[in-house]
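Single chain ahead, written as structure tokens, the form predicted on its own.
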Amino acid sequence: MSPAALPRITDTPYLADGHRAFARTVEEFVTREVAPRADARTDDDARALLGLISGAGFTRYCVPVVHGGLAVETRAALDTRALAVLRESLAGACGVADLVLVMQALGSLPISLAGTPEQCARWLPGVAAGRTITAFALTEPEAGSDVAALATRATRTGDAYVLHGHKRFISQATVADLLVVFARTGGDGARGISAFAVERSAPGLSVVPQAPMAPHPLGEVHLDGVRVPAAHRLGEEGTGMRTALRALDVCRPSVAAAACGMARRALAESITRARTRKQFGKPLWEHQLIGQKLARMATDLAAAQLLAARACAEVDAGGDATGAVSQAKLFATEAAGRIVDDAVQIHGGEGVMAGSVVERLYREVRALRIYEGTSEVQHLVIARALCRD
């Protein structure tokens, strides 16, 4: 099997014939435009990626069709396969491509989900176009997979609220014009929580640049008695983590795709290599270690792909998919950790060398094991899901 014949989410029965069409459009792009670009690193490269993809039209797919968004198969909710087919090309040519793709639609989805028909007019054409870039902002100092424990408060006060709190780990919060915020408006547990819409000129927000190891936009938000419309407040009061969770829930797919896209791509590195390099007298795959380390990196992936083509099919399909999605999250990223740390063994010393492409997949995988839910979640939720009535 050569590395261009590797297979694709879109080669598993989930997808239909119109999502692979995409996934040529998509592909021929990614090589065209987001290739060249795979050592962005800076907002300003974020921007521009985000400009590229827009421009192409593919953050339409990050927002539902009734809402001036697209998808293959023409429908009101967001079009999960076709994110996939996003993140899968993207996420194996430049991890902040990924990135700034995925946090359109994670960003404005609770808008998507829980928004007035005038928040979402007033908000989602512009996410769908690219002119405004979105930001989730949960995650908190003290409330990161416990994210019901979030301290941060809203406080209402005629006809608005007035939020003190402190957000972490918010990817594109140094980009965004607008930050979907959670915090709380009752009392201690998931119930106390509501969703606001934030624009990022608010007086009182700030935001403080973090340093990733693969670097991308990401920061910490600073509300210190910002004043937020009562109107900007997306659902009833005490809907917020509801509306938080579903989000996830559609989004958590395309994380498992993502992660099929980065071992795709050191898969096929690491075939290019073994087949060039020669140890011993002959090519490196026939030595018995790195072929078995091939096969498992090849079985991985299969199995990865076929989980999160049918977890964003069972997510497309409505219904509870929640034991699907945690399955696929789960066992992608581990996979896709698994198959880097091997594709990075397999080239040895050029593995390691920074500006090598298994040595950007390397730094760039790890992540996708933690944000969106940790594996040690993903393993609660799925226990969850087998036993309860």
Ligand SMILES: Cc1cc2nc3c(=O)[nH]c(=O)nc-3n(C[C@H](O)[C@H](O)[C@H](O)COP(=O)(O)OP(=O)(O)OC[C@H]3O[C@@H](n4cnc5c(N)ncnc54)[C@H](O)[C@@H]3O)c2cc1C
Given for the second form:
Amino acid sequence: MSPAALPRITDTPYLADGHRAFARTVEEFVTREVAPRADARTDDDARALLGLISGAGFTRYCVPVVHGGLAVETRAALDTRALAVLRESLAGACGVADLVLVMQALGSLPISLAGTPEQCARWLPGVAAGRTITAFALTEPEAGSDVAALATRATRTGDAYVLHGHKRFISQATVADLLVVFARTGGDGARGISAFAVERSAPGLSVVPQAPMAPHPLGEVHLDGVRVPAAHRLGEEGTGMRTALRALDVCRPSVAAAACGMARRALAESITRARTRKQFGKPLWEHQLIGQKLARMATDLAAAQLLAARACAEVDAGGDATGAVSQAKLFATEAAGRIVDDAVQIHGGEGVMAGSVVERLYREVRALRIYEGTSEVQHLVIARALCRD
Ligand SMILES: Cc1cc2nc3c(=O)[nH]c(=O)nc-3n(C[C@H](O)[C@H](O)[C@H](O)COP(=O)(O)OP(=O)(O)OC[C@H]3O[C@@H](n4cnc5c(N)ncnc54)[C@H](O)[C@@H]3O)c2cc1C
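Could you switch over to the form predicted together with the named molecule, since the one displayed so far is the form predicted on its own?
So here's everything in the complex, that chain up top.
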């Protein structure tokens, strides 16, 4: 099989013909506009990529059709399969492009899922058009995997809430115009948490950039007496954690798709390398130990694509997909880690040189096993889905 013929998520039986046609359109766009910008790293690069992606209309897939978004075909909040198609292509070409696209979905889903018609009309058209950049601010220094322990406090004073707290590891914090902030309005635990749409210009809100190992607009968010109109609370008091988990359930299958995109690119690079590089008088792939690696990488990728596509299809069908989603996220991100690591090995010294494709993928793929629920947390979710009454 040649690198160009490697399978995609759209080649699995879980996607509709419309998604296959959509994948061709996306791939042409990514090859033409995104691939030449693979080394994007600054906030300005991120904004420019979002401009290109929204100019092509793809950010509209981050907003439900009823609020001015687009879908190839779905019965759920978003067309998760379309999001997967977009992420598989974007992630193989440029990590920052993948991130800016998906954060428009994750950052706005709490509004789509829990917002009033007025709130949706106020913010979602700008998100769909790529004019309003969104962020999802849940994690805190003392509340990572255990998010229900978050300490940011929202205190009601008349027709507003005043927010005090500290968020960290917030994607797009450095470029966002609008942040969905989860804060405690009640007692301990998940039921004491509410969600708020907070405009970046609000006095008292400041952002300190953070620098992960692969380029990614990321930051800490400090909330020092930020006044948020009560009309910007998303849903009833106490429903914030449920909204956050629903949003994550919609986006998590697309993390598996992004992992497949990075793994597919790493395998393609490895096949090319193993065919053209000769040692001991023959191409690398003809050495059995390298051939075995390629076979294992391709098999892992195919399994990851099937799980990702199944999870997306189950979410789009509108049922309880939690177990399938966590299996896809867990397997695809772990498999992509193995595949990219093998790709570096197959490239030898070239594989660890700054600027090589597999070196970039090696740095980019790592965070996928951590964000939107670590691999350990996915194991817990799968076990719960298997054993709970
Ligand atoms: C690049 C990047 C982008 C991110 N973007 C966002 C964002 O946009 N918004 C946002 O809110 N958050 C974001 N995060 C935060 C991310 O969701 C958290 O990092 C993640 O949930 C883990 O939390 P933690 O880092 O505090 O690790 P911890 O919770 O401290 O976990 C440390 C280790 O302990 C393990 N562990 C924890 N609890 C258990 C348990 N019960 N059983 C077994 N093992 C356990 C974990 O799996 C992990 O291996 C981002 C993170 C990264 C790296």
